[in-house]
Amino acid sequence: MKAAKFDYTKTNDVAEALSVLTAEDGDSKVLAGSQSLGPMMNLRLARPDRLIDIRALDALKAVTQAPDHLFVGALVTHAAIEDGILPDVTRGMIQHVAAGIAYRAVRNRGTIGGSLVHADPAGDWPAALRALGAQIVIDGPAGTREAAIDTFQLGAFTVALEEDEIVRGVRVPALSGSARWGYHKICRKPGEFAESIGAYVCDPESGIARLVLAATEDAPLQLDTAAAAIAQNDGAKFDLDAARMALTETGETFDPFKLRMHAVALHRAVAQAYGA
C-alpha cells in the first residue's frame, strides 16, 4: 500500500516548526528518521493531514557534554551513538543499546527523539534511558520544559506531550568509574523486535539503582525494590527465582512463559552488570 495524501512542510527554525503545528486544523505529525512513521503510513495505520520535516533542523542536532550529563539532541541518529561519534558518559551502555537496534539500514535514519517519542512498548531507548534517569527537554510556545523520563512515556505509544510542542533532546546522567550496568533483550533474531527486555544500572557514587523491564505492553516497569536489593548483594543473590518474584511482587500479570522470559531478561542484564 501506499500513504494517503498529505501535505508537507520543511522547516529550518524549531520557532517555524511550532507555529506550523498549530497553525491549521486537522492531524499533523512531526517528520524525523521516518522509521516507524513511514511505514506506518505506507500500511494506513497512520494518516496525518500534514508531515513537518524537521531534518534541517541544527538545533535538535546539538550534542553537549556537562560534567554530571550528555546532552542528546533528538535528531541524533542510532548510529552516530553507535559509531563512538558522541561523548559516552554512560560506560558504554549508550553505545551498546544503539548498535543493538534493529538494523544498520534503520540506525543510520533512526533518531533517538523519535524513538522515545513513538513509545514502542518493544523501543531500546525508553527502556535504557528510564535505567539511567535520562530527562526529556521539550519546546513548545511557553518555551523549553523538562520531564523525568517515567513521567514522559504514559503508555505504550503515549508519551506527556502536547500537539504544539517537540522534543529537543535528552539529558542522560553521567555514570561515575565505580558504576556498573547491563542491558539484555530477547528476540526471535538479531534486528526483530524484542520479545523482553531487561536494562540494570548502578551507580555507589550517586546512589542510584535502577531495574527495569521492557518490551511488555504498556510502558517500562521499573522494579524499584529488586534493584535496591541487587546493588545491596552486588547481584550475588538475583538468580531466576528471585527475578520471578520480582515480577510477581510488582502486581503485573505474566502468562508463565512471558514470566520466565522476562525473568530471564532481568537475570542476564544484571549478571552482564557484575560480570556474573
Given for the second form:
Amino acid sequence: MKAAKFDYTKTNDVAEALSVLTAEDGDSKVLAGSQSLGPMMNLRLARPDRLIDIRALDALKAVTQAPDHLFVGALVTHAAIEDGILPDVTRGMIQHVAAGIAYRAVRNRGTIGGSLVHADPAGDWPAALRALGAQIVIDGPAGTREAAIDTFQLGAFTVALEEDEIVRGVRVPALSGSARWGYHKICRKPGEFAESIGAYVCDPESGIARLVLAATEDAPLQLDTAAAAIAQNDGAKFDLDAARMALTETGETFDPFKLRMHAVALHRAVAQAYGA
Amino acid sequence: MMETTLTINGESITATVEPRTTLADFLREQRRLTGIHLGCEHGVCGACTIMVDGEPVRSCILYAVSCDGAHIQTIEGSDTDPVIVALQASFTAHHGLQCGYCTPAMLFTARDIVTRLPDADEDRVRLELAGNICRCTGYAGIVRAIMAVLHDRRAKNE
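Swap state to the form predicted together with its partner chain from the form predicted alone:
Full assembly next; the chain just shown is listed first.
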C-alpha cells in the first residue's frame, strides 16, 4: 500500500524542528531513518498530517566518549554501530545488537533514536539499552533534559516524550573489564521481528545486574530479583525452570507457548553472558 | 507538491513530487526505472533495494523528497559498475535467477556482501540474503554465484 497524504518539512535546526512540532495544526511525526515509520505509513497504521524530517540535524549525529559513558546521537545508524565505528564501551554488546537488527539495507538508514522512540515491543534498542541502563537525552522548548530508560517506554509504541520534544541521543553506560552481557532473540528467520528477546548485563564493578525480556506485547519487562540472583551465582543456577519461575514471579501472564519461548530467550542470554 | 533534486545514475534530475511518493514509485513512474520492483512495500521482501549514496537501501519505505541531494544507482545505471557486471555474469553462470523479479535487488545485496564482507563464507552469505526473498531458486544458485565472485575477488585481491 501507499502512505496517505501528508505535509513535509525538512530542517537542519533543532529549534526549528521543535517549533514546527508545536506550531502546526494536526498530528506531526518526526521522521529519521524512515525504516519503521515508513512501513507503518505504507500500511496506513500511521497517518500523520505532517512529517518533520530531522535527518539533516547534525546535532543529533554526535558521538562523544566520557569516562563513564558513550553518548550516541539519535541519528546514528544501526549500520554505523554494527561496523564498529563507535568506541566500544560495552564490550561489544551494542555492536552485536546492531548487527542483528532487520537487514543491512534497513540498518543503513534506521537510527538508534528512531528505534527507541518508535518503541516497537519487538525493537532491539529498547531491550538492549534497557539492560544496559541507558539515559535518554531529550531536547524540548525548555532546553535539554535526561530521562532514565526504565521509565521512558510506557507501553507498545508509547514513550514518555512530550509532543514538543525530540530525542537528541542516548548515554550508554561504559562497562568495566569484568562486565558480562548476553543478548538472545528468537526469530523464525534472521532479521524478522523477534518472537522473544532476552537481554542480560552484569557489571560487578558498578554492582549492576539487569535482566530484560522484550517482544512481549508491551514495554520491555525488567526482572530485577532474578538478575540479582544470577549475578550472585554467576549464572550457575539459572536453568530453564528458574527462567520460567522468574517470569511467573513478575505477575505477568503468558500462554504456555510464550512462556516457554521467553524462558528460553532469557536462559540463552544468561548462558551467553557466562560462556555456557 | 515539492521540488526535489537527485542524481540518478549519474544524471542530475530535478522533479516535482508529492511528499508521500516513495523513492521507488518516483523512480518507476516518473523516470521509468522499472528494474526497481515492489513486493511487500514495507521493507521486508527486499525487491526494491537500490543504492543510495553508495549503500543498499529499501526504496519502498523512503520518500523521494527525503532523498533530496542523494546519489541513486539503479540496475539501469549499473553497466559501468564492474562489481555488478561480474555478479551478473556469475548469476547467469550459476543459475542465480529464474523469473528475475528479485534479481536487480539481489544484485545490490550481493554487491554489498562481496564489497563489505570479502571474507564471507557460505553461511554468512545466506544470512545476509535473509533480507531478499527469492521464491524460484531456493537460493542455491544465488549463493553459488556470490561465492564464485567472492573467490574470484580474493584471488585477484580486490
